[in-house]
Each structure stands twice: as C-alpha cells, then as structure tokens.
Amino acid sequence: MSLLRPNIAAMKGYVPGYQPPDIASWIKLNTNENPYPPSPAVREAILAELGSDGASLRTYPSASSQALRETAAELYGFDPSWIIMANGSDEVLNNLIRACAAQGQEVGYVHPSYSYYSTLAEIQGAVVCTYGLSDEFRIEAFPEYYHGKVFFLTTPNSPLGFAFPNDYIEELAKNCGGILVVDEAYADFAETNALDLVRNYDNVVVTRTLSKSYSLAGMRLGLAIARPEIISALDKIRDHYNLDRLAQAACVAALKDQAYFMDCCHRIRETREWFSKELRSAGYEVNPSQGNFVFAVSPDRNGRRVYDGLYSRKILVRHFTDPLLSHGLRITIGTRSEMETTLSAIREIS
C-alpha cells in the first residue's frame, strides 16, 4: 500500500528551465532572468544586515516582513494591510489555492500561460480547468459566470508576451464568482497594470515578483496586493518565517532604488523592441511583447531545429514540447551585446 496520496504519486512535477552548471560560459536566455545586476544598494543592505561577524543570522527574521510591506505599500499606493510578502510569487499562488479551493473544487487558467498553476492545483487535489486563446488573444469559451474558486490570468502572458487590456480584465473580474488572480510577474516591462482593479473589486488579487525587473531571482522575493481580509487569510497559512533576513534587507533596498530599477527596465524594453524588429527582418514571426522576452517563430516553424542550433553555440533559450508552442521559442531579452550575438547565430542557423 502506498504511503503517498494517490494524486501526488500519480502527478508529474513541474519542470523549470534548465540551469547549466557552467552558467558563466553560456548566453542564458531561457528563464526570463534580468541580464543586469541588482541595484548596488542591495549589496550594501545585505552586507549591513550581515555585519562583520554574521551574528544577526543567529536570530529569526521579522515574521511579518513589516518593513517590506510598508515599503511596497508606499511604492504602490496602498495601506500595508493590503500587502503580503512571499518567498517568490509562487508561494502566494500556492497559498491562494490552499486558502480558496478545497479538494475537488475548480481552479482555472489560460493555456498557454504559466503551467505551474496546474501543478499547484494538483497538489491541493483541486480540479484543473483550462481555457484557450483566440487569434486576437482573448479567452475562448469563458463562461458567462465563472463558478470556479480561483482563476489565474497571466498578464503579460508568458510565453506569448501579449498583455490583456484592463477593461477586459475588469469584465473577467465581474464574471468571476471566486478569486481572479492577476499574475503580473512581467508588468514592470509593460505599458499598463491592473493595480486599480484591486481597489475596485473584492475578488481581484495582483501578484508581483522581484525576480525579473529587480534582478533578484536568486533571493526568491514576491508579493501580493489584495483586500485586507484576503491578506489576513494568506497570513494564516504562510510559513511564519517565510523570508530570511538577507532577503528582507535586499527587498527593501531594491524597492527604494527606483531610479536604478527604471533604468534597467528601460534598457530591456529598448533592446526588446530592437531585437523584435531585427528578428522580423530575418523572416521570423514575433508577437508584440510586453514582457522581458519575445515568442519568436522561424520561417519553417521548426522551433526545435533553431533551439538545437543555438544550444550548440552555447546560447540557451526556451523551447516547449507543448503542441501549441513547439513551433516557436521564448527568448529572454539579455544585454544588447548578448542579443546581437544571438541574432547573428539565428541568421547563421536560418
């Protein structure tokens, strides 16, 4: 007799993007990491927190991450009671399912988008329901009124890059009986965001990450913005010391250095537009992107062939086996130099 729950024994785990052991020898464009280092203030804050002898690590960090909540609240224009900090936005996504969807209840999301939603729902024993996209990037066959407990909307969408307009998201919020989670992992690279909808609708939760735009993927920092009653529920089920001392120090420093943050985002957006234009001139189809990546399709629509060609040149991009995506590649936007090298390689391969 198995000691495991049947759904856990049967499920497939999420497979993250490949992290090569000799990472410094690659141009790594497969996991949407920021090509620039974090703000210099981050390093200073970590060293200050660590101190000369590391004695601060003897004691537990702030359980509530209150300084982080206050810093994020000031930045986004909310009361701190509307903010929760997390060990990456994945922790918030997981805890929203745990808080809202019991075993056998429905969790929905758009496909293609972030496939980890399905893994998290399966762990909980929830029923997963996916909805496709039309050619105009609208959700197909979405019910007049959605009765599921949680619906995840990734905007800007990964891997395709487009963003849903706010009036469309607002209509979804009106038609959702449960929580509408607007996953804005890439919103800092986009033209708009859905923060105002949190103020106007009880069921809207916006999640953010510091992994992409703040260059802190290695620190595992995220947050959610929602009504205080939702934040209070999430506080009940999170790990009581979910963010370590160094991560907390790094987060406050990064959020406060908005000049550095905005400069990085500007450079990535500028490189994204240049790279997209050059790819199109090489015969590629490229979705207009609002993220720090593009989804590109070669003239022969053979994503695996181009992936292999880039891989042999130690350029790592993301190829998906999903039939809806296998014809293309998701390519993270690196530095201008990295993208020039990648473009030259793509022209050689093509």
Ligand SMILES: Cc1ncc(COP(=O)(O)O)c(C=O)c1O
Second form
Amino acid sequence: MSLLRPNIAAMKGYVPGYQPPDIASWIKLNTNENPYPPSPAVREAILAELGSDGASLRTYPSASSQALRETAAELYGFDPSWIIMANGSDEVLNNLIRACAAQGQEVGYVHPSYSYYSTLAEIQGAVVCTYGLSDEFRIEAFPEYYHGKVFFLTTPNSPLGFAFPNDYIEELAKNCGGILVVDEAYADFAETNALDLVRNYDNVVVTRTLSKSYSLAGMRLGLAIARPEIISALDKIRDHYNLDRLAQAACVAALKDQAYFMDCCHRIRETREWFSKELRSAGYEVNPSQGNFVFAVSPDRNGRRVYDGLYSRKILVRHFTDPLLSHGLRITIGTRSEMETTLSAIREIS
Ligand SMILES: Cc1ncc(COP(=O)(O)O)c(C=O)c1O
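Switching forms now, from the form predicted alone to the form predicted together with this ligand, please provide the structure.
So here's everything in the complex, that chain up top.
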C-alpha cells in the first residue's frame, strides 16, 4: 500500500526553468530574472540586519512582517490590513488555493500562462480546468457565471506578453463566483494594473513579486493585496515565520528605493522595445510585450532549433514543449549588451 496520497503519487511535479551551476558563463534569459542588481540599499540593509557577528539570526524574525506590510501599503495606497507578504508570490498563490478550494472543487486558469497553478491545485486535490485564448487574447469559453473556487489570470501574460485591459478584468470579476486572482508578477513593466479593482470587487486579489522588477528572485519575496477578510484567512494558513530576517530587511529597502526601481524598469522596457523591433526586422514574429520578456517566433516556426542554436552559444532562453508554444521562444530582456549578443546569435542561426 502506498504511503502517499494517490494524487501526490500520480502527479508529475513542476519543472522550473533551468538554473545552470556555472551561471556566470551564460547569458541567462530563461526565467525572467532582472539583469541589474537590486538597489544598493538592499545590500546595506542586509548587512545592517546581519550585524558584525550575525547574532541577529539567533532570534526568529517578525512573524507578521509588519514593517513590510506598512511599506507596501504606503506604496500601493492601501491600509496595511489589505496586504500580506509571502515567501515569493508562489507561496501566496498556493495559500489562496488552500484557503478557497477544497478537494474536488474547481481551480481554473488561462492556458497558456503559469502552469504552476496546476501543480498547486493538484496538490490540494482540486479539479484543474484550463481556458484557452482567442486570437484577440480574450478567454475563450469563459462561462457566463464562473462557479469554480479560484480563477488565476496572469496579466501581463507569461509567456505571451500581452495584458488584459482593466474593463475586461472587471467583467470577469463580476461574473466570477470564486476568487479572481490577478497575478501581476510582471505588472511593473506594463502600462496598466488592476489595483483599483481590488478596492471595488470583494473577490479580486492582486499578487505581486519582487523577483522580477526589484531584482530579488534570490530572496523569495512576494505579496498579495486583497480585502482584510481574505488577508486574515491567508494569515491563518501561512508558515508563521514565512519570511526570514534578511529577506524582510531587503524587502523594505528595495520598496523604499523607488528611484532605483523606476530606472531599472525603464531601462528594461526600452531594451524590450528595441529588441522586439530588431527581431521583427530579422523576420521574427514578436508579440507586443508588457513584461520583461518577449515571445518570439522564427520564420520557420521552429522554436527548438533556435533554442539549440542559442544554447550552443551559451545563451539560455525558454522553450516550451506545449504544442501551443513550441513554435516560439520566451526570451527574457537582459542588459542592452546581452540583447545585442543574443540578436547577433539569432541572426547567425537563422
Ligand atoms: C506569472 C508568474 N507568477 C508568479 C511567479 C512566481 O514568482 P515568485 O518568484 O514571486 O514566486 C512567476 C515566476 O516566474 C510567474 O511567472
């Protein structure tokens, strides 16, 4: 007799983007990390927290991450009771499912988007339903009224790069009987965001991450913004000390250095526009992107061939085997110089 729950024994598990051990020898454009270091204030805050002998690590960190909630609340214009901090936004995505969907209940999301939702729902024993996209990037066959417990909307969408307009998200919120999670992992690179909808709709939750726009993927920092009733429920579920001391210090410093943050985002957006234009002139199809990546399709629509060509030149991008995506590649926007090297390699390969 298996010692495991049958759904855990049967599931495949999520395969994250490859992190090569010799990372410095690659141009790494496969997991939408930021090419720039975090704000210098982050390093200072971590060192200050550590102190000369690291003695601060003896004691547990703040269980509520209250200083972070207050900093984020001020930044986004909410009361701190509307914010929860997480060990990466993955943690809060997981806890939203645990809070709202029992075994056998539906968790839905748009496909293609972030397939980790599916893994998290499977762990919970929920029923996973995916909803395809139309050619105009709207959800095909979204029911007149959604009876599932949680629906994830990734906007900007990864890997395709488009963002759903707010009036469309609002319509979905009105017709959603469960929680509508607007996963805004890439919103800092976009022209719009759905924060106003959180204020106006009880069932809307926005999630954010510091992994991408704040260059802190290695610290694991994310957050959710929602009505206090939802935040309180999420507080009951999370690990009580979910954020370590150094992550908490880093988070406050990063969120407070808005000048540095805005400059980084601006540079990435500029490079994204330049790189998209150059790729198009090389014959590639490139979706206009609102994220820190582009989805690009070579003239022969053979994503794997271009992936292999780049890989052999030590440039790592993301190729998905999913039939809806295998013709293209998701390429993270790095520094201008990394993208110039990547472009020359693509021109050689094509
Ligand atoms: C759409 C989306 N949501 C959430 C995450 C997870 O982010 P975090 O690093 O905060 O866990 C990612 C990471 O790639 C993502 O692409």
